[in-house]
Structures are given as structure tokens and as C-alpha cells.
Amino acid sequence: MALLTGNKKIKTAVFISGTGSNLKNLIQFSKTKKSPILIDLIISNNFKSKGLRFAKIFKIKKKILTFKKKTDEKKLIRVLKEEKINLICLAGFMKILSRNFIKSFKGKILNIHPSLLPNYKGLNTHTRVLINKEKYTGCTVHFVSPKLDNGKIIIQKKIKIKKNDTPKKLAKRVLIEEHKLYPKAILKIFNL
């Protein structure tokens, strides 16, 4: 991905819907010397998203769009272009982006998913993994394509499922790995 220009960091937007733990992790990573990204904008589709507090804490611009109106996505594309955003990181963003939106930022949208894709796309991953008595699960960072959780895989981390795992316990353990994996994926795509 040839977005790195000299020593300038890549202007990045992070899309969230919930607590923002991956967002916080990406912000901390962006402040390190080796990081190729600068988080310039936080987008949420949820007014009550706890992750929005990180906009205030780290003095990052935020925009909340409910995606209830057809024009919301057009507005979002305009905002991202105006802000010269070159990378979008989906971090627990619970809204499916349109084909048109994905085309506008082709190859510049990353997502983190709590399973070893292509297995267990979509929601309720941990519950489904446990019901199917899988021995392993994990997380995946991939490029976003118009098909849900189907884009080219960048990197994965596999973890062993424990006998006493519940969906909640598993989600916590996978999240710890997500926090390590997202920065690694970003370094990988920029060949750093």
C-alpha cells in the first residue's frame, strides 16, 4: 500500500459503535514512533457509543451519523474526502457499509473480526464457535469488500478454546489478541 509519503503519517478514520477498546488501542499505537498512521477522525453510528469519549480525551474530531437517512453515507464520504482520510479502520462498527462506499475507498478500509475467517462471518461468533465445539478460534484483520467479512485476509491470530470458556470469557480473550493484531496488520500492509 503506497500511501506513505516521506515521514508524514497516513490520515486515518476509525469507525466505532460500542466501547471503543480497539479504538483506544489504535490511538495509543498511532502515537508510537513506528506507527504509520495518525488518527484524525472518529466516526460512530451510535450516539451512546462509549468509545466517543476517546475523541475528547485525545482531542480527535468526531462525527456521529445514524445512517438512518440515505444521504448520511454521501455526507460521510464528503467528510472523509474533505479531511483527506486515506485509511479507514473499522473497530467494532456494527453497520454494513454500501458497495458504493466501499468502492469509494477501495483497498483503504480494514476491519477486525473476532473469528478465524472465512469461518464464522457475521454476529454471535463466540456462541457459534462454542456450540460447534471448535478447538480453536481467534481473530482476523482483513480488507473490506462488498461481501460481509469476505475481503482479503491480512493477518490472523489463533487461540485455543478452554474447557470452561463461555461466550463472554472467550470474547475477552479474543479481544486481548485483537488489540495486538490490529497494529501488526497496519505495519504489515505498509511493509514496516
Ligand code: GRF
The other form holds:
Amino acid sequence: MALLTGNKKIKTAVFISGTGSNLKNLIQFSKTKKSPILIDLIISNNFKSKGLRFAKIFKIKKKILTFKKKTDEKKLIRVLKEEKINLICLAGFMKILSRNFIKSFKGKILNIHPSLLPNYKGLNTHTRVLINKEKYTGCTVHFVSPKLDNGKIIIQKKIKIKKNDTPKKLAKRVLIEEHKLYPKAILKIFNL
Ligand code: GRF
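Would you generate the structure of this protein in the form predicted in complex with the named molecule, following the form predicted alone above?
Every chain and every other molecule in the complex is listed next, the one we just looked at coming first.
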């Protein structure tokens, strides 16, 4: 991606809706020397999102928009442009972004999904994987396109399903891999 200019780090916004463990992990990664990104802004569609606490802990700006009003997305685009955000990382963000929004940041929005895409798009991936008696599952980081969980795949990690796995156990193991995979994907898109 031709976004890296000189020695400046890429201004990045992370979008969350819930716990924010991927957010925390990305913040920690962004503080390492090898990281090409700097997390400048946290966006949430949910006032109750636990992950919002990381804004205070790490002194990062935050903005909450419920997306209930049509103007909310326009407002968000304005904020992101004002802050000169050049990369957006969706991390457990439960709102589907409009085609217009995605076009405004073409090729600059990443998402992490807890399955081996193109299999198991959408919600409740771990339950569905277990019902179908799959041998493997995993996680995927991909570029966001207007079609849900359908953009170009950047990187995937495959994990073996165990006999006594439950959706909860699986989610926990996949999440550990997600935390390794997101930084790897970012290094990869910047050819680092
Ligand atoms: C992750 O499993 C992510 O792949 C999915 O939602 C979960 C978010 O977890 N889209 P967290 O909020 O980052 O802890």
C-alpha cells in the first residue's frame, strides 16, 4: 500500500463495538518500533462498549456515534478527514458501513473476521463451524468492500478444532490468533 510517507506513521482509527481486545492489542503493537501505524482515534457505535476504556488508559481520542441518524456517517467521514486518518481498522465493529463510506476510504479499511473466509461470513461463526463438524477454523484479516466479509484477503490463520470444543472455547483460542494476525496483516500491507 502506498501510504507510507517518509518516516511518518500512518494515522489510524480503530472502530469497535464491544470488548476491544483487538483494539488493545493494536494499540500495544502501534507502540512498537516496527509498527507503521499510530492509533489516533477510537470510534464506537456503542456507548457501553467496554473497549472505550482504552481511550482513557492510552490517552487516545474517542468518538461515539450511534449511527441512528442518517447524518452520523457523514459526521464520521468529516471527523476522520479532519483527523487525517489514513487507515481504518475494524475490530469487532458490529455496524455495516455504507457503500458511500467505504468508497470514501477505498482500500484503506481493514477488518478481522473469526473464520476462514470465504467460509462462514456473518455472525455466530464458531457455533456454525461446530454444528457443521468442521476440522479446522481460524481467522482472516481482509480489506473491506461493500459486500459483507467479501473484500480481498490479506492473511489467514488456520487452527484445528478439538473434540471437546464449544463455541466459547473456540472463540477464546481464535481470539489469541486474531491478536497475532492483525499486526501481521498491517506489516504485510505495508510490505514490512
Ligand atoms: C473478534 O472475534 C472479531 O474477530 C469479531 O468480534 C470479536 C471482537 O473481539 N469480529 P474484541 O472486541 O476485539 O475483543
